[in-house]
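A single chain comes next, written as structure tokens; it is the form predicted on its own.
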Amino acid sequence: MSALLELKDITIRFGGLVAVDGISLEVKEGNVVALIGPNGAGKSTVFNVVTGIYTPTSGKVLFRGEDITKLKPYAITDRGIARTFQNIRLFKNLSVLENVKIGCHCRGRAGIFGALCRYSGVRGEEKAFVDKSLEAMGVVDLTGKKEELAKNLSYGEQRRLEIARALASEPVLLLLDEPAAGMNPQEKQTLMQMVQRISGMGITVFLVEHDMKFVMSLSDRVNVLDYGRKIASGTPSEVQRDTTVIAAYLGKEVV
């Protein structure tokens, strides 16, 4: 299995600070890899790096083997990669159908004159994106609220509404940024059904997850990252079993 993505060296400074010290990893086509770690470890400014935020001090990020390092947001999108981040950002005022064709307008060709003068290749691009969002909110179970505003819906729709708007971007790699963050125990196990459905569709997932029993049941290959370096990779049960991941995590040494 050839890797999709791949971190080779990756530094990050902001000022004196080093929140990333020469990571390398990667996400193997087909697979779920989590990234986990303390608070501050550094996983969401990897995330950063990966969708163009943040262009690193060092290092390189290969997409499909293309370096796509210093590339902007919207070109790394184009290529496939589209993420969710760890606070919720959604249009509150605007309908659940409305917050996913945001996510298919990526895709669109009509442009600002197009889109104005309303020409039939438009209307047809626009029915297309009605069908895109739809199919998204199938897999995440919106359909039936399409018409509700973002901001009635529950905290745990709100989140899986982000999934949706990601997926209508159509990636070939999905990030989830803390996914599962502030979700009861059903809205976690909901979560786990959809990120599974998500992966049988093709779709390669790599998240960031503080719930350990949500990443190890998920993941197929879990990095761990402490003070902003890499200090494990694995399987679930390598990594469990690792005792500098004990020790980071209990923030002790364990003997």
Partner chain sequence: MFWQQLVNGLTLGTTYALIALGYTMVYGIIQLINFAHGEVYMIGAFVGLIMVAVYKVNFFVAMLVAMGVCVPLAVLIERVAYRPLRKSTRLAPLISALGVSIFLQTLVTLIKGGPNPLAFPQVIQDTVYVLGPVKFSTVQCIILIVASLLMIFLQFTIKYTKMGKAMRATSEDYETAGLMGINVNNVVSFTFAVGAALAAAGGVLVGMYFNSIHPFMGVSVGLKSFCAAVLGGIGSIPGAMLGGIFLGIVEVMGVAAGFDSYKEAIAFGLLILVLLFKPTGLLGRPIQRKV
Contents of the next structure:
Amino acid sequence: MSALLELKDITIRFGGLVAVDGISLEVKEGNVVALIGPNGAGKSTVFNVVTGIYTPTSGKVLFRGEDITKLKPYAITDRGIARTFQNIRLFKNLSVLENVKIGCHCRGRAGIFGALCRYSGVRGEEKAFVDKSLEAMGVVDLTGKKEELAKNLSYGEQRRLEIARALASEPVLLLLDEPAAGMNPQEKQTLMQMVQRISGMGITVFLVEHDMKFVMSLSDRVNVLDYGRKIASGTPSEVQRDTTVIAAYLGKEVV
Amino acid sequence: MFWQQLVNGLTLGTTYALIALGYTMVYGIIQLINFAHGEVYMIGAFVGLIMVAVYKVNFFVAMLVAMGVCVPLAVLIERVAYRPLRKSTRLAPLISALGVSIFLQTLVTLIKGGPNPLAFPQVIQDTVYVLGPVKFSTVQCIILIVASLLMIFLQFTIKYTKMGKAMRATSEDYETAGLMGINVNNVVSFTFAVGAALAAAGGVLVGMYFNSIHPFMGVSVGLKSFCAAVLGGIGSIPGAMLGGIFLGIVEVMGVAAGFDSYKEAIAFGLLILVLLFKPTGLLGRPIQRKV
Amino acid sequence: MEAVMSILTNPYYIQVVTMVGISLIAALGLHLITGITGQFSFGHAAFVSIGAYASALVTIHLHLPFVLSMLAGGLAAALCGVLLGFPSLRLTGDYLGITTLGFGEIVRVVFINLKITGGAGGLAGIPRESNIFLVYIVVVLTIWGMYRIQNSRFGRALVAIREDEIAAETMGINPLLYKIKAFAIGTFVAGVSGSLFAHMMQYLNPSDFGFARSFEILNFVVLGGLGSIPGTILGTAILSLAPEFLRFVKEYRMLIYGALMVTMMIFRPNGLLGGVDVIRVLRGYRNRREARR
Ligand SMILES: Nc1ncnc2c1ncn2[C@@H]1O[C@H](COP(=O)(O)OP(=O)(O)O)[C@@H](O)[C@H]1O
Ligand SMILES: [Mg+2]
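Taking the form predicted on its own as the starting point, write out the structure of the form predicted together with the partner chain.
To see the whole picture, the full complex is given below, headed by that same chain.
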């Protein structure tokens, strides 16, 4: 199997700070791949590079063999990469359904003319958006909240809504930035099942997470960052035995 | 000729700079375009005129009294019209500022009994000094010297006093400054006070320079000075000085070059041009979007 | 009855009500730009003036039917909107605001200097082609169009940009493109409003379209309730009629107007109808009434 996503020697600097330092890694199609490391290690920055929010100082991002390093975020979403944010970025004053419908945006065509005339093609597209949104909300168990405003949801629900919104763009690759942060153990358990369900739908998952139980039981492969460098990668059990990893990070948290 | 225009531009520019400083400091701290700042400048000019014409005081005393009136006025404006809106949407305080601005213009028109201009009495013996190719009038000298002194004094306050440090910290990060025990409300009031003092001085100086003041004089000068602040990089104090002087020179040169009828557009044309190439102004820090 | 008739046919009142309609059209254009897309525009009156002058010149010199010159006015304004939008919509927030304000002032100064528009003396001799019925037909069409836009894929993209531009971009929305489109429509509508104004007043003067007017239109949109069409309608109606009702206070009129702006913002910072979903409220009211039966 070839790699769906490939980072080649990515470096990114912010002024004097090297946030990501020569990282190369691969995400294979159909896998659940984790990116772990202490706070400030550069994990979110890697996600921002993959989704085009930051342009790396040097290095390349390949998606399905295509160089997407310099593409704008919207063009990258269009090619099939969707994400959630560590610090939730929902459209707070809109309803849950509207949030997810915006996720469908790049799979639609209707423009200004369609908005004004609302001919049958446009009505059909709207209907399809609603159906697809409800389906995505179903995956994360939010169907019952569709009229609720996003800002009135609980923290865990907001995180799940972000996932639904990302799913609505029909991604091939889904990036989840600390999806379980702030959730209680029970919510984490359900979330784990949801991620498995998403993976079962054939979507490749690339996730950042601090909860080691979550990471180790879900992932096919784990990459470890520390101070912007990749210090290890392998299967969960390989990484757990890796002495540099234990020294840098795991030793404190995992038995 | 060129050197003479440069001096004239510099004189006009320093008055823009004096007013631009008030915009830039307030913006640096609470990200508000204080549209009523032009009216503070206008009121400063009127108070100066009253002092000189009615009470026959010395010009510098008049300037001090103008400052003494404008400082509490600006602090009051902030208290009443902006502070309650500090946590609301961006446009709410802006509209409130416009309301204050309309209110003050009308108030002064009513008190004065009409919108037409008043002549500023000639209180300074206007001698002309010749220095090589350029002529300085006494008024120009006073403007350049007073404005420079005020700006040096401001730099000193900001660099070395405790309040100045608090101002810098607050403009760096409002929230954190508050958490670090800085009384941000006092800092904001102080910022408005300093801005108003400079604007009042500017008003009196300009009234004397152009010899005419009216209730709507703050509108155009205010907008242009705000342009100057953005031009130099809003939030940056040296930026406001640079922007003001730059704008004054370009405007005077533009008029001299025959663009007289486009005078009111020069500032805005310059601003748009600069922003297209340097989106945060000449000395502004680039915005790095954080996710 | 006679008294009612005399009020209804009083030319002055008709003029005032027509002006409210014309202002409302311009305000709805700004509603799309600022209320829906969240982009500051402090130079909206300039686009109204571009539409007004362009359509007036088309009518005077080309003798086209009014509908066509109205279209020409709208298109001229939209063209300028796009030309300004391309470079400046990369700027954010206040920077965009001050740029549009500057653009507005430049446009005004240009009209003062142009020969063909009559310069500072103004442009007279425009035939009277618009009337209250035509104005309100356009008002209804514009409101209808805005509602359709708001409930479409296009409109949702605009709202997404307002709510969180980075999130919108990661949802596959090209923010610059959509902002320019919103600007094009909003300025088109402003231009149409200007055309109606020109062919109603039969005289144009650059001083009617300064930044004071731009901020007045912004006021309509913000004081009524940013992002809400009923709010925009309410704000425009109240603020356009306020000077009429405040006539009895004579010279204190603008004093009260300014003070009202401050007090309204302090007590309703989101505008009169800000945060009120009028349609939801009405639906709730209807449901409750049906439940009682
Ligand atoms: N836009 C930015 N400007 C400056 N520094 C940044 C920016 N984004 C991230 N950083 C810095 O890069 C480092 C890595 O951050 P991040 O990727 O968020 O870490 P994490 O692994 O916790 O997700 C941190 O030191 C952070 O402060
Ligand atoms: Mg992170």
